[in-house]
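The data below hold one chain only, encoded as structure tokens and taken in the form predicted alone.
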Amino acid sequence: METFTKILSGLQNYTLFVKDIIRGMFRCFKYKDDALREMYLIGAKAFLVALGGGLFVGIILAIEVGHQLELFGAKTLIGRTVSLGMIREIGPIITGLLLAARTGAKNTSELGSMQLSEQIDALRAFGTSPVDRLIVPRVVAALIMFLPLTLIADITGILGGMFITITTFHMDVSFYWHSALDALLLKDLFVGFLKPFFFAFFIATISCYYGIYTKGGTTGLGKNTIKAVVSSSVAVLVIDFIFTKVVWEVM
């Protein structure tokens, strides 16, 4: 019962925290320089992470699917499977999970350190809102940069699938691209490009929440960093499930 009450209290605090963030986003231009800096740290610095993750997932997907389709003489469907898989599901998911670890740990550790060293209390003492100054720029940066990073993962994954199709299954590149592009519908692009915004919002807000509510010294900071990464990753999977269910039921 005590654990359940603690969970409800945490959800209530998180909801109020998110409400403050949404209000602060209307004043985000006040700290645009901080947002630009976070865009560089979250986006440009994570370029190789998204590129490598997307590339190897696309290669693995093409190998696994290709060998199965080859048994039925349907190698021309490799491009279709890779493009749909990367854009609808795997591209956003792998990017979200990688960034949940990277961005989540970064936000929690930075804000947690500031909380423990009383820098956040100092901001309040000078009349500056910690949410507006420290958290909103991180959320805005994540909302802007997660989609380009997902696109990078999608494109490199499809290119990786093309490489495997040509070298391993000896299929003409034109067949691969015709199959890959012909399979994509507007709803596939809509779903694949909308997911990153939801992933970004929840990853950023969850990690910042655990950071700013850090207690218990370095031990508490370590625990909260782990909680932030785990909670963000679970949120990514839950949101993806909801999207998939809604799309197949409605669209």
The other form holds:
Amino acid sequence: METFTKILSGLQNYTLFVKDIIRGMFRCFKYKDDALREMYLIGAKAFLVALGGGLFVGIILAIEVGHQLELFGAKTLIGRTVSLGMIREIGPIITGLLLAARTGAKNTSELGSMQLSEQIDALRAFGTSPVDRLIVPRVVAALIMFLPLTLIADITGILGGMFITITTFHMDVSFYWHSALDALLLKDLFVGFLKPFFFAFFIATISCYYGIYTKGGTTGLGKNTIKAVVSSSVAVLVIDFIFTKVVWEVM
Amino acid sequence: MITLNNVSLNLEGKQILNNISLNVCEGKTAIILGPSGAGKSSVLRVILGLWRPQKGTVIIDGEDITNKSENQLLHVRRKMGMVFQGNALFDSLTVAENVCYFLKEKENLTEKEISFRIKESLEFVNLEGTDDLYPAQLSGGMKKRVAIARALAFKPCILLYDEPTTGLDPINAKSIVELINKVKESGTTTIVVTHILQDAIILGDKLTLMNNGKIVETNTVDNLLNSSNNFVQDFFFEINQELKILKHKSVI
Ligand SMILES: Nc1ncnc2c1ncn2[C@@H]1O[C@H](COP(=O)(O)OP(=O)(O)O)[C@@H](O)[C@H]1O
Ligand SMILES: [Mg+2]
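Pass me the form predicted in complex with its partner chain as well; I've looked at the form predicted alone already.
Shown next: the complete complex, the earlier chain at its head.
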């Protein structure tokens, strides 16, 4: 019962926090320098993470699927499976999870240590809103940068699949591309490209929430960083599930 | 300028402040003295509106801030500068960036004016040439100076200091006390919170003594030295002894 009320009051605080952030977003141009710096830190610097993540998942997907399809003599479908899988599901999910860890840990530990050393109080004391100055730039940066990162993962994943198709299953490149591109519908692109925005919003707000409400010294900061990474990863999976379900039922 | 009326504050079920009343007129200095845990920092937090008291009212520059929302408080807070006990410098920014962090916020200053303000503030605290250092590269006394420069940079009419000399060596402590006196001379309304009696005596002629979240006595140093209150006697015991020894020696 006690944990239940705790979860409820936590959710309530989070909702109020998100409300403040959404209000602050209308004033986001005031601190565009901070937003640009965050875009560099959480976007440009995560380029290799997205690239590596996408590439290896694409390769694994092609190998696993390829061997199964080979049994039915349907190797030409490898391209289709990899491209659909990468763009609709695996590209966004793997980028989401990697960024939940990377961006989540960064936001929570930064804001948490600022909270513990009274830097957040200093901001408030000098008449600056910590939400506007510290959190909105992080949320905006995530919203802008997650789609390009997901695209990088998608593309490198499909290229990885191509590499496997050529080397392991000895197929012609043109077959692969034909099969990969033919299968894609506008709907798939739409779903695949919409997910990153939701992931970005929840990862950024959850990790900032845990950061700014850190208390209890170093141990508290450690605990909150764990909570932030775990809850944002779970959020990524749950949002993805909702999307998939809705897409199959409605579209 | 700053008025607290019967302020009581509870945090997590614990009474932190109990019926505190305080009045600091424009351009005057108040010294709040007390052992650690007395609630001195909490008084400053209440004045800044960082914590909201359950009872009583807080009036800053004629404006009742007790029930103001966080956004409504922003412009009131910009009248105040605060020097935190742990300095609370932004450790990912350089000294110069720390000093101008809030300047960009407040007024529409040009780049040139901002760099002039940075220079002016750093000169005032005798820290010329440290612009590009990071807080981690500074000594304790220097950090405190940067914190003071940051608070001064946007020329607030109220300055609050939380234990400005705690943790500093005597030489640095002395120069910080001199710095605070220099700032006072420009007519800034000042509140200094400290547990160090010597500094309190140099900085103000009227002291407010706090213990256990309550105000014990507000009086001049002379009257406090002769107070009949047990707590006041205990707090002033050491300095009374020193005075007696000095008197004794000068008699001989
Ligand atoms: N965030 C907090 N939550 C609950 N209690 C606190 C908090 N901060 C300080 N206190 C308590 O408030 C009392 C007064 O603290 P403080 O104002 O910092 O004292 P001082 O500055 O005089 O040393 C202390 O007993 C302390 O334990
Ligand atoms: Mg204190």
